[in-house]
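Here we start with a single chain on its own, the form predicted alone, put down as structure tokens.
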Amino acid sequence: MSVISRMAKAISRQKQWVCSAVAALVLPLIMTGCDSKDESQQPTYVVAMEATFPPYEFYKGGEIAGIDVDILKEIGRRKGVNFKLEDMAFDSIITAVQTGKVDLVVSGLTVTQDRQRMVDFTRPYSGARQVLIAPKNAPIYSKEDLAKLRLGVQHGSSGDVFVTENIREPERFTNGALAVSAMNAGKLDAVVLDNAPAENHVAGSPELTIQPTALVEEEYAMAVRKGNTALLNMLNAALIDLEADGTLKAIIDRHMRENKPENAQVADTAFGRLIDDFKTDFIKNDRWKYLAEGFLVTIEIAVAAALVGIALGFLIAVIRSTADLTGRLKVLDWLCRLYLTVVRGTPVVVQLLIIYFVIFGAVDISKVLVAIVAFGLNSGAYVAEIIRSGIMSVDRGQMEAGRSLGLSYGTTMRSVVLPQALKNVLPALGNEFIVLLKETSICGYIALQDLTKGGDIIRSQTYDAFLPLLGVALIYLTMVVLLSHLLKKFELHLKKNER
């Protein structure tokens, strides 16, 4: 008895040895698991920005950064809260908001009259000015004087309607960046714009100077769908707190501090101008990724859109052929030729903005799908058109031909006709891919990061619009060389078989 007690002892030991072990390896992947699960259930929002508007939103390392990020960040930390940030056109972004596309657009957003009746604004939480950038040896505009001038905005800004409804009608560009760039070179005489960017603008560019006298004050607040209360007072008490303790403050005085431009030097030729560009606009911060993951990007929706409208187009061209040729699938032709009017009518970029603010407005689907199906039906009804000018093309011979060996409606146009029409039309289809790529060049309107995107977010940075617009066309134009001499050598294979 006292070996067998002994024994049990020993076994009643190693149970405790081993349940210690178990427990001490499991209970940790147990807090673990708990903890991430924590953090999984805490509520995302999507916010939108326009992310060239520095020192508010910008690229830094290929993220989005400054005042607007770290307030969000800050307002997360302390609401148990995350946001994702959707870097989109800013006159699209109010619309984001609308469409429930987003939670809360957070962007340097002025609050004006009209803007207010199709959102609602938190409490402001930083103040602006819009001001004149002019080159330095411009006199002091009077307002009066500012009539006769070629004033440049970004479009859909407050500055933009403020200069519309009190001074003339502007010329209007995507970012300030842009119009800056535009006034360089000479096409404009001032720009107006938000102050803090200004400042960067003017720092970045010794030719220019802020006019003494603001236009007008403003101020920024962020905006919520109307009726999202709950996400409202969550913001609003946030920026309370953020207010009473000074850190509001602090974070909005380091980023105009850290990231404002230190002054431009200018080389001595032109030559060394050049090269200093190319530094500062590819070589610093590895800005060239921007225009790499947007060449990736721009080509991943080219090549699906087109394998998209190819395939509808067939299907649209032989249904349209059958019944010109038959006068069968007369309902399904009447479809077919509502699509091609409807499609061929209306552009491209409103095709986009419908699809996605509309169609897809209550679905949470990714961004390069909606770019694929948009550009994959636009580009489908002009395939159809040059497929059916192909089968039409073909001598009605050939038809007779194969229905007299015994082949049936279908065989013959597939094995027949088709592989006939596809010789003729090969080179408008070529063209119509190569007009396919360039239209993606659009797909910033809904937050996607392309090619010509990334050459905006360059120009954001640097405040240079000659080499990152020379860097994308460049880009394009290799694209489209390359592809017209792979379609060359495709149509030279093909006419190997008629010898």
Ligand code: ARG
The other form holds:
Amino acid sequence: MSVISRMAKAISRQKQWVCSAVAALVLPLIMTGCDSKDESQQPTYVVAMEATFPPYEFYKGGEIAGIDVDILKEIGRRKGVNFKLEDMAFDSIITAVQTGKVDLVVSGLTVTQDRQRMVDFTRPYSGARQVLIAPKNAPIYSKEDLAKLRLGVQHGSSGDVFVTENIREPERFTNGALAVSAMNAGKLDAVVLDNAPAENHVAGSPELTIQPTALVEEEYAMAVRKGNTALLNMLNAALIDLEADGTLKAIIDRHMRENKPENAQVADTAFGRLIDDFKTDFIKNDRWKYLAEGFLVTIEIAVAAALVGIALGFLIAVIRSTADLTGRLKVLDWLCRLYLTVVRGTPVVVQLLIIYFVIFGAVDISKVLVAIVAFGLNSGAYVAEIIRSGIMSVDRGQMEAGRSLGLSYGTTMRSVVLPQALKNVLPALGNEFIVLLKETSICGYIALQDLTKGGDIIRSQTYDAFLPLLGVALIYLTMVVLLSHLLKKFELHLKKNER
Ligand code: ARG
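Having seen the form predicted alone, I'd like the form predicted in complex with this ligand now, please.
Below is the entire complex, every chain and molecule, led by the chain shown above.
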């Protein structure tokens, strides 16, 4: 039996399975893609926030909660509008509102002159200050002392700007909680952060304290795209209302009172602490669900992107080899090479951000879909070259033999060359899938809650870096080991059928 007919048989056996898998993957996508319209027909505004900023916005039982969320709920109720929350990297939120990706930012956002040039701010709704978190046994630092210390900040925050311009180059973390865990691990001397989240963090880490003098006073406001006066006026009117009847103050006061993380460690043996950490990291508040749900998202993206990559890679490989072998398809070949150069010449995280913010900038499209497109396009380039090298490795005589038997170029390619090529490159293809699977861990950049981001969220709540990272690593490792095992089996299966 020829290799191809064996493959065809194997494939048709798998077909049903493949079909249902594809349907399972694609249907939810289409459904999330076309965003269910609100029954009440109220206008919906998309809000950007970075949700590791207690008590303003943070994850609580899988949902985003906090002062900002409650204020929005109240505005929505009074003005008859809906707000859809988008958690994203803090250093992206101003871009998001400028490009129209979101309608407004509500994220404990400080009014600064630089930002005023980019976006329009509402009236302030809360005061704040930048404070210094340091170990309890540290001296009270002066500004001169600070210039000699290792300082941590949240990347892109007003604290970051203040430290950079007035003190020294800081170490920048994606959120304040990560900076605090870095300090707990002895990697920083102090962290500059907004007072309210700082108090929350200090309450969760007994060895830390907030130093008495604030570095700078600030005000928080909401931000909209420049010139969006309709939305700005609506928000301002609502804020005036909330202020006048005391609702605003009530919301803030309530959250400030509750502003304490739930993990207070007591155990004194190392093992006891580990058990405690395990409970806070995974069991408490069902935090394991962040990993479980993230795992499913990772799988969904990786599998769908792999399928896109294979389809695309195949197509390109065939075009390029045909151009090489026959001198036809010159224009297509040129286009393919352009694509390969661009995709392989730029980092995948940059591609992901461009696709999200620029290409799909103005459309409301599911992030999972964005990730699949980005990783599929990226992987396609590598798959294309792998398959092409496979085609090139097949003896030219095979093509000639096929042709001299009277088969067309296409048929010979399809039934003689490609099956052999595929078999030769199976290990390299397997490798590509493993890389792809792990590469999806950068999805957090567009605030997709994949496995890695799930671990990040846990870390931002518990200030424990060790166990969540270990857990995430173990899950990836298990997936990769399983995948390698399956690939090996498939290879053996093809080999056995050869004899
Ligand atoms: N207030 C600071 C700023 O505007 C930090 C805000 C961080 N907010 C957040 N949700 N992570 O830059």
